[in-house]
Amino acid sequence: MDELDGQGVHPLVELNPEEAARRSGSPVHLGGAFETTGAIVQPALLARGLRRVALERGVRIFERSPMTQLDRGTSSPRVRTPAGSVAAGRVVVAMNAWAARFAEVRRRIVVVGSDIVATERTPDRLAAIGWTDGLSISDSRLLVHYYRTTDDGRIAFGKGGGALGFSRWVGSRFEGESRRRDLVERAFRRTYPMLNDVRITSSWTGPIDRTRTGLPFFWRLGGRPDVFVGVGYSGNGVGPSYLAGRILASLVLGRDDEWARCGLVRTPAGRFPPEPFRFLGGHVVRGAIARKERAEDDGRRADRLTKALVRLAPAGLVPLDQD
């Protein structure tokens, strides 16, 4: 902050509890920090019209044909599908939590769930509070919170610290509907007593593909120089993805600039412990700092061993996204 200060950037405005209760309709925040720069997207929406813009320029999409394999033992790396298969002169895995099958990310990312929930239509109720500016909304507890209300004015819910992945598997327990519904409807109760007639209506959940620095990070797939990676978004993907297009490309093209030099183009420091203890201990570690969130939201304090536990997770454990 101080050396965004001496820049005159000041992207933070700090709220006290009245107006963090005000701005989000909601009483139980302590205070807040106001993004100035921040926006909101919708990701789907955004897909579509990159897949619009691609098409129009002559980019060729072959949708439902997921990868299989990819061979990187001859000279030139080629990808295999069901129903066949293409040699490249160059690659880009860019597939968020799914690159854990690779065995050089495997360590380096931790596969951990999101949850969501969706309320009926209730534009009124949100007038009623205040919530009517689009303001997205994440708290600072290790098991996030985050939140936002929609155009057509419904209240998108969320909670991290969901299912979490074994080894190099992100299968089912990561798509379709919450398996945690009724946890993450209760945190939205919670936060948001006055609407506790308001329906919920959806829920989903997906995975996220964490660092231990929260960091996102860019580099050769084993030190080859025809296959990139990028991984590692840690739940904030959909705005520095833009940012990530750039460094892939200069990487692919060659180019020596000043993306190909980013910070984020690096092996990625720091690993997670091997599996099963990885999958063991994570278990562990999340469900300490369950029970200090639980003991704080109810005015307690977690025990010594709770404490201790809650440490070991890495700092930002799970998603931020307003998705």
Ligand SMILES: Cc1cc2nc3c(=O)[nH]c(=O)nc-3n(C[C@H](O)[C@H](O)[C@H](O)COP(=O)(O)OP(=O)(O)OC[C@H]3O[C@@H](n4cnc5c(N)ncnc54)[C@H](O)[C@@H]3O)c2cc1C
The other form holds:
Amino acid sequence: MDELDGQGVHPLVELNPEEAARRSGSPVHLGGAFETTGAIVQPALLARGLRRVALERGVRIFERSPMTQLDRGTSSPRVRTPAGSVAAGRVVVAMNAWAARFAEVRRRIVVVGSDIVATERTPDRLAAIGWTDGLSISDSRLLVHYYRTTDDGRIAFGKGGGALGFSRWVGSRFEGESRRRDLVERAFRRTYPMLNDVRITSSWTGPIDRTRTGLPFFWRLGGRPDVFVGVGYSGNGVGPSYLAGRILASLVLGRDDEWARCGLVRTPAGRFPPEPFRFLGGHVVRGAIARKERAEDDGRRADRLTKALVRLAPAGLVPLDQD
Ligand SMILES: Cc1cc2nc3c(=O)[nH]c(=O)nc-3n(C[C@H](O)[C@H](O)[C@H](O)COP(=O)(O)OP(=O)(O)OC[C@H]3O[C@@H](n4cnc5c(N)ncnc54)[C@H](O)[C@@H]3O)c2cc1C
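Take the protein just shown as the form predicted on its own and give its structure as the form predicted together with the ligand.
Entire complex below, previous chain first.
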């Protein structure tokens, strides 16, 4: 923050508990940091808008044609699909957590589920608690809670730290209805007890591509000059994937500009342990984090072992004030 202040950038305004309660409509927050430069988007509309513009510019999109294999042994890479294959001058792998199928990516990310529920439409109740300005909220626990309202008066409430991926596989556990719906609903009810009678109408889950640093990385897959990858948004990729488009375009076109020279274009920092240690260790650490957060929710302190295990969480996940 001091460095940002020094640059004349003041993105955060501190909120005391009363202001945090007034702005969020919830009494549970201990305080807040309001990001003055933030904005929210509806990611599905963003994806559809990008699709429309791409088509207008002559891009051909082949939906429902999954890449089953990427041949990299030949002079130019070949993308295989169930219905045929394409030899390409350049390939960009922008597959989010599913890029774990590539050995070069696998140890650089851990695939972890994020789960979300949505309520029925309830604009009157939102008005009653004063949450009408589209404020989007996330807390600072490690198994983060994030919540926002929608244009049609619902609340979408999510929780990170769900299912853990094993090795290269990102299977059906990471798609569709959430298996942690009850857990996420409990967190929602605890945050908004005055909305206890508002019904949850849907839930879903998806995979997060968490890196050790929490930062994405962009580089040449397997050192090849013609296969590029952008991955590791760590659950915050909606805005950064726009930046990523610039970076990947410059890399693909062989430009030497500020995007191609950006600090995120690098061999990714840090590796996770090999399987099965990553999977087993991940469960142990995640369990410790959940215990610590439950204890804190109940006004208790976690035991020493739990705290020590929490410190093994990837850098950037551990809050500064952890003692
Ligand atoms: C529940 C949940 C809540 C989230 N909330 C936020 C948030 O509030 N803010 C935020 O910034 N980010 C959030 N994220 C993260 C955000 O969605 C991602 O960081 C972002 O979508 C990454 O963009 P991407 O283009 O890399 O990947 P994606 O948008 O996931 O696109 C990757 C695409 O690759 C496709 N694909 C996978 N395998 C293959 C294959 N073999 N062949 C062809 N295509 C393939 C997938 O189907 C997918 O369409 C959330 C994620 C989840 C799951």
